[in-house]
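Here we start with a single chain on its own, the form predicted alone, put down as C-alpha cells.
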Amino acid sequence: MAPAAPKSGDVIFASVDRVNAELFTLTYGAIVRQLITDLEEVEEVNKQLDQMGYNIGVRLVDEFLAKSSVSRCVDFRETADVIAKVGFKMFLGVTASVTNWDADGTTCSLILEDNPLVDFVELPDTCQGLHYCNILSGVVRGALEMVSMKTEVTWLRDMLRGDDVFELQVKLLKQVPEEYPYKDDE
C-alpha cells in the first residue's frame, strides 16, 4: 500500500477540532495584559512570551507531525514553506508567505498578511516595545529545535506599530545532527 499523501493546510485546518477565534484572541490577550500587570517591564513581557511560545511549540510539533502527514524535509527552504503553508494554516487557519533568502538559504522571512492573535488589539504608548506576537516567535523556534534544527526567530515588522504586515525573520544557526540514546548493535 503507498503512503498516504501529506495533507495540504486547508485539508487539516478543515478536520481539526477549533476554538471560537474571538475566544481565542481574547483569552490571548488577557495573558499578555496580565504578564504585563505582573512583570511591569516590556522586554521581561517579550522574553516571558517567547518562552511560553517555546514551550508549546516542543509539544505542537508532535500534533503537527501526527496530523499533517508531511515528510521529511529535505532542507531549511522547505522546512520553511511547509511552516508557512501547513503549519501555520493548521493552527492559526492563516498561510504565510515564505521571502527575503539570504544567499546561503540559512535565513528567511515569514510574511503574515493577517493574524487572528491582534484582533480587537490597540498597544498603549506606554507598549511600544513590546511584541504582542512574540508568542510565535517561540512556537517557530521550539518546533524546529524538535526537528533538529537550531533558530533564532526575531519580529522585523508589526502591523501593530504600523507596519503593512507581520514580519518574521528565521535564521537557522546551525542543523543539529540527531542523536540516539542507545546502539542497535550491541
The other form holds:
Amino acid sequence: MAPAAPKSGDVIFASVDRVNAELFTLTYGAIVRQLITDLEEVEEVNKQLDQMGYNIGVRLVDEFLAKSSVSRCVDFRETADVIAKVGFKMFLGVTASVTNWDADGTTCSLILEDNPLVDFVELPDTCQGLHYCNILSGVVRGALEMVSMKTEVTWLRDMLRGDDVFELQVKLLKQVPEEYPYKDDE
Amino acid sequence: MIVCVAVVGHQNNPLYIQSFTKADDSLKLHHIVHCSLDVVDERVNNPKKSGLIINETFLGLLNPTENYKVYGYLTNTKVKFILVTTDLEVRDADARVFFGRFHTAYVNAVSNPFHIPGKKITSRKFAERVSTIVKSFGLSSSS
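Next, give the form predicted in complex with the partner chain, keeping in mind that what was shown is the form predicted alone.
Starting with the chain above, the whole complex follows.
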C-alpha cells in the first residue's frame, strides 16, 4: 500500500542535508555571472540556464520521488500542488502557492514570495532581459518530462524587474502515454 | 545631522560617496573626506601612538574641524567608511552602531553577483539602505 502523500515538504526538509544559504546564493550568482561573460548575449544566457535546469530536473525527479514517497498524482492539479508544497520546500526551502488555473486545468501559476536565489541580487541596466532564475523553470520542465508530462514553463513576474512576487507559469502541453520499449511477445 | 558618508577602497579609490545636504557644498565635503583618509593611514600605520587596539574596526574621531566631526571605520579588507556629521555631541557608541549597520549594508551590496569588487557601488538598493540608516540617526540625535 502506498503511503499517503505528505501535505507539505516540512518533514522531508527537516531530514535532508542542507547547505548554507549564502554559499548557495553566491554560487548561483557566480554561475550566472560567468555565463554572461562567456555567452555575452542575455538571450543565450536564458537558454543556457534553462538547459542547465532541465538537466538538473531530469535527475532530480528521481531523488524527489525516492525521498518524498509521494504516490501517483491523479491529475495535473495534484501534480502542481505537490511541486509547490513538497518539491520547492524540499530543494529550495520555500513553499510556493498555486493559483490562476485556467478552465481546462492545464495552465497554472506557481507563486514564489521568497526566493533564496535572488538574495543580494540587483540586475544591472545592461541585463534587463535576463531571467535570473531561469534555472528553476528548467528544473520544473525537466522533472515533469521524466514523469511523462510535456510542459512549457515561463516566467510571468520577476521581483528583480520590480514585481512584487515571482510567478512561474506552468502549461501542460500533453501527457505522453507511458510506452514500454519492448513488446510482450518478444 | 549626518551630512556625508563615503566608502573608500583599499587603494584610497572612492567606491561610494553620498552627501545629505541641500546646499551645494558636496565639493567641500569630498575634500573633508579626502583629508581624513590621511588621518586613517596615520592611525593604521602607527597603532601604538594612537592607542588603536589591533583588530578594532572602529577608528573613532578622526579630525574635528570647525563645523564637522569625522569618524572612520576600517574593515578587515581595508575598505574605509567615513562619516561626516554636524552634530557636536556624538557618542562613540552611536557611531559604532551606525558603522555596524553601514557595514551590513555594504556587505549585502558587494554580495550582488553583478558587483565587481574594487569598482564603484552603483546599487540603488544600497543607496536606499544608506539613506534609511542616515535618516534614522538624524531623527534620534535631533530629538
